[in-house]
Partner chain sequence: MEKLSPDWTEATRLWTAHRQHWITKYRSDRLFRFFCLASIVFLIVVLSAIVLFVSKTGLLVFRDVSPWEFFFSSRWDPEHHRYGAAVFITGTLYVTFVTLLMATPISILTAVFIAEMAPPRLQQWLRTLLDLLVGIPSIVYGYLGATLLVPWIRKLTGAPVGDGILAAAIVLSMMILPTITRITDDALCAVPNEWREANYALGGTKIEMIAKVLLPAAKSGIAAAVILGMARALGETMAVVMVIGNVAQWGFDLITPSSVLTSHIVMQILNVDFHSTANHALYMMALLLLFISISLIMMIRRLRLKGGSSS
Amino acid sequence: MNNQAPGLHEKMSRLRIRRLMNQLVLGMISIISAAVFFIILFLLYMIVRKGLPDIDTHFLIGLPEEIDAGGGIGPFLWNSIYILALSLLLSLPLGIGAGIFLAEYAPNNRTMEWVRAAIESLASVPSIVFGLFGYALFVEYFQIGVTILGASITLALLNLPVLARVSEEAIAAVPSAWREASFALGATKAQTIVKTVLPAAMKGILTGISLVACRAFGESAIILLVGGTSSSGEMWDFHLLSEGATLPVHLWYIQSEALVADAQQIADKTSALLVLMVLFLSFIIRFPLWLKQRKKRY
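Structure for the listed sequence, which is one chain, in the form predicted on its own:
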């Protein structure tokens, strides 16, 4: 017993040291996370507090002014929503479909490894490169000028690699036992994917959709090169060949070249609106998932 006491004491000492180190590391991570959270919150507050109180209905749907003060951002706000909707309409079926193919149907060979490597490389390409490609394709080759159509397709190309990769990872994370159980009940491959795999992977897929949607809404390089720096000057313009300047591009223009007397006020309000719109987009996309989880709890 006396020989075992020193060894037991040494083990207890090591256990206490490990617990202490665990608490120290956990405390450091908590402090860093809280610091990052409050820094982001402070930055958002500094952006929003200047412009949010002055935003009104006329600013949101009014037409912009070239020289006089008091103009609105209606066409630019509409272009932002319209181009985002068109780009998602093009990219979501293709991106999620590519993710389903890579996770469920693609063979495990060298060709698919090259395909995955190419998708990952495209997902990390700067948006200015896609903008230059869109400019060369739509403005130079097809000679349709800077348009909503060109900006939407180019934004869709920007979204595709991210959507495909995120969808593949989310689908691959679904346990294989779930697929086997579905097959055991007589379901086909397609039925298993639609009714079992996709609902289980929906959380990850919606996260990817939220990321690409918020990124596309705040994109400026592609719009600047392919969509232009101005609008048609009309609200609710559905014409695909109209110029498609969006809120980020309008913000850049206001800050750099605008002649209106209240340029700084317009910039402050536009910045606040951009932040709120991105937060609203993220909430709207993830809201069905939160609603579904809440129903499961009750």
Contents of the next structure:
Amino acid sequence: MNNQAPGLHEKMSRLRIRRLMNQLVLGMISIISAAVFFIILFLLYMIVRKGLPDIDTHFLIGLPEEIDAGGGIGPFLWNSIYILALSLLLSLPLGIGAGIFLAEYAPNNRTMEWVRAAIESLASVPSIVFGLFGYALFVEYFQIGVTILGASITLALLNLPVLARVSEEAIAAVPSAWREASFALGATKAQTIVKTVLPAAMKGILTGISLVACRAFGESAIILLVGGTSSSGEMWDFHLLSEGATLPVHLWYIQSEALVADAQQIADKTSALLVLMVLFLSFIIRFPLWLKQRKKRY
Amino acid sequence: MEKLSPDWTEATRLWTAHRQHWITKYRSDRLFRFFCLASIVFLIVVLSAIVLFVSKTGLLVFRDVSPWEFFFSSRWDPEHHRYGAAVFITGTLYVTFVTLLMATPISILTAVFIAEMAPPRLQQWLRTLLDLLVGIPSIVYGYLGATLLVPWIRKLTGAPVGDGILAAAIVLSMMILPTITRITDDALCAVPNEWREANYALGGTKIEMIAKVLLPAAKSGIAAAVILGMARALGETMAVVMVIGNVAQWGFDLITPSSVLTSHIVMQILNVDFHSTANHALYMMALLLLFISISLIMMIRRLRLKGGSSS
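Can you now output the form predicted in complex with its partner chain? The one shown was the form predicted on its own.
Whole complex next, starting from this chain.
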């Protein structure tokens, strides 16, 4: 009895220590995570609060000033939207087509494995490498200078491998029974893919599209090299060969090189606008999906 | 009698329509296949063109500069034909290292919190928040760094400028934190529930389960997350440009203005002639970045293969 009691005590106290440790470390993890999210949300709030109240229509569509205060960012905002739309127009069909080929048509052999590896590695190549390529191709080789066209094409190239990979993954995750059902109804492979597989894979594909759209919208290194730091100075300029500076590049330019008197305010407003636009973009791309899910629930 | 004779015109019309239907059906089937094939061929051709072009232009630098000088000399001075890239290469590796040192533990802890401790509703919210954060333009982080962080570092350390490796690493940590957290979270969720229950059945506490079951089980997924974060940190350009100071000198004490590969390329490329050695040197740096990031992704692929075969 005497021998057992200390053993039991020891065990009890060890259990207590383990329990205490458990509580302590779990509490620490919660506190750290809470701090992380608090800091992130606080920074986002700071950005939006500093810029948002001063944003008016004149700022959104007005022309920029070189020296005086009170200029807008119209052409840059327009370029951002225009370049984003053009690059998506180019990259979406090709990227999703490549993803469909990889998932549905590609034979399972070494070559295709190799192609997959290449696409996956190129999906996370630093954007500056693409920027250099675009700069050499459009500015040096074609001699068209810094343009909206060059920037959109280079951005599309940057996003192609990402899109191909994301859509391949989404399509491969669709159960094969669905395809078989479609074949059994007499559909061709193309019909099966367009009418059965793609709608089923839409969630993954839309997430991928939202990812590349945000990436294209926020990309600055490529635009700086291929699109330049200024715009044509006109609003609603559809011309493909005008200079194509976008909002992110403008933010950098304002922060580091500009002479304009209210640079600080413009930078604050621009960054608030960037954050809001990105949130809006991810929301609007996922919106159809959300609507569909809602409809299904009722 | 009349009723029995078949209506040949109607039959022919039906047959032609039917045939036409099949022809269009299979023609569009082939056309679709052709389109998919064409897009993958286009993708491969363009991407190999990029890799070939960057390698070809980059390797030209070794006509004029010895590899020894390029990789190990710290003197970048194109006016005197000195093209040493050691400062930028070390800078990139150093910044990435410091970034991971800060971001990895915090990201993993946050992922543990999301995957294991947060109630389902909060879990959903935090995941959505992280997904949105991945999309925030990097230049915004750079701007925050330049306007909030750098003055703060200046005040705190007494450094004359405040720009440097530390500022860059903090900004990059903020940027890659959502990426690492989200992928680690996925890896943790993929661990089967039975393993968690086995731990509790043996009398283990929750933290023992996390440390001894969960993290070891998800280790290849976590490694992949960290490597992916590393690839992002290596390649980030403009956010780093805004806070690193862009001076071609060593920055080992963390608060001296310095330079990394990406920031140096983007600051110099507009000032050099396309057929100059300086330009070739910049392409060589890009090739180096390309090479490092491709090796990192190959590492992830290998990890995934290993993880797949063991489970």
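Residue numbers count along the first chain shown, from 1. From a predicted model like this one, the values you see are computed outputs, not experimental measurements. Throughout, rigid core stands for the largest set of C-alpha atoms superposing within 1.5 Å between the two forms.
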In degrees, the rigid-body rotation of the smaller part relative to the larger between the two forms is 21
After superposing on the rigid core, how much does the Cα of residue 15 shift between the two forms, in Å?
16.0
